[in-house]
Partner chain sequence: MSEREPLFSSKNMKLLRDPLNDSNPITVQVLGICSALAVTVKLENSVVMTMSVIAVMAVSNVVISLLRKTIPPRIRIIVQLTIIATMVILVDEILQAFAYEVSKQLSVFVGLIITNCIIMGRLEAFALANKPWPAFLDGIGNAAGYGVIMIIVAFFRELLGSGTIWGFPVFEKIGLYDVGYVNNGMMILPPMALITVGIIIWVQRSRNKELIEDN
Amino acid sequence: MENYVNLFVKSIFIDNMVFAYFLGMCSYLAVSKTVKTSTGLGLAVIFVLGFTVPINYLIENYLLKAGAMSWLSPALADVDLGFLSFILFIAVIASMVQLVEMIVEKFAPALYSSLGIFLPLIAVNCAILGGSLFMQEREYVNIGEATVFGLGSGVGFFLAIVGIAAIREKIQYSNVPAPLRGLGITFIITGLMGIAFMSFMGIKL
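Answer block, the chain by itself, in the form predicted together with the partner chain:
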């Protein structure tokens, strides 16, 4: 149990998707103008990451890895389909996003209309594919760890995007040098937030 809590905290703060790996930057910069929309996007990302990472974990460990298919028949023990992982992961993500979109539309129409275009856009958010690729690279031992990692990364993205949106709402009242307005200052603030998040780095869990 303790182990899961550690992994959760670690993937939110220390291995934060946005500040430590720059994943999901495109939507992070594009959708962070107001707190309301960025909350919606953040929640959708938590949701999708929480599903796709464990599903891709199963695909990786029962289909793709070297010898992973030995549970089907011993003859398949030395089959290595590792090179297919990108294409399968992205297919799972694209179809999960489609599925989530349909479920949300059916059962929570209010949430659906408030998320709007951001839901389908999640398919091309690098944080989602990044989550699956990191899961593959770090070789988590069981599906529980993979799920916790997925959820934690999603929460990390949520915190980052809501934080920057709040700062950007305030910065409208400041006198930023003209060439830095908009994108430039957002980059620099993100950098400073990243430095702040780095203070978590020394923590051993």
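Whichever C-alpha set is largest while still superposing within 1.5 Å between the two forms counts as the rigid core. Residue numbers count along the first chain shown, from 1. Worth saying up front: this structure is predicted, and the values here are computed from it rather than measured. First, how it differs from the form predicted alone.
- Taking the rigid core as fixed, one finds a CA shift for Ala30 smaller than 2 Å between these two forms.
- Annotation: Cα of Ile167 displaced by less than 2 Å between these two forms, core superposition.
- Once the cores line up, the CA of Val176 ends up 2 angstroms or more apart between these two forms.
I would like to compare: after the form predicted together with the partner chain, may I see the structure of the form predicted alone?
For this one, just the chain is written down, with no partner chains and no other molecules.
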């Protein structure tokens, strides 16, 4: 259990998708104008990462890796389908995103309209694919670790986008110099938030 807690905290603060690896910056900057839309997108990212990372873990370890299909037949022990990982990972992600899009459109049409094109674009969000690729690279020992990592990465993205949205809402009432208004001041704030999150790297887990 302690290992899972450590992995969860690390994936939120230390290995934050936005501030440590700068993944998913397009939707992070475009959708973070209001807290409401940022919350909706952040929850959608948590859902997608929480499901796609463990599903892709099973696909990787029981279908794609060299010898992964030996459970089907000893004759398949030498089969290596690793070259299909990108295609299958993206197919799983696209399926989950389509499910999220249908749910949001059904139960929160206002949020669906405000998110616009950025909701279906979660399918090509590099933070989502990055979660599965990090899972593949780090070779987690079981599906529990993969699931905790996926959820933690989603929560990290959620905190990042809601945090910047809250600041952007407040900064509308500030006297920002004209050349820095809009994305200019947002980039500066993002850099400062990234530096702040670097302080978590000193945590010993």
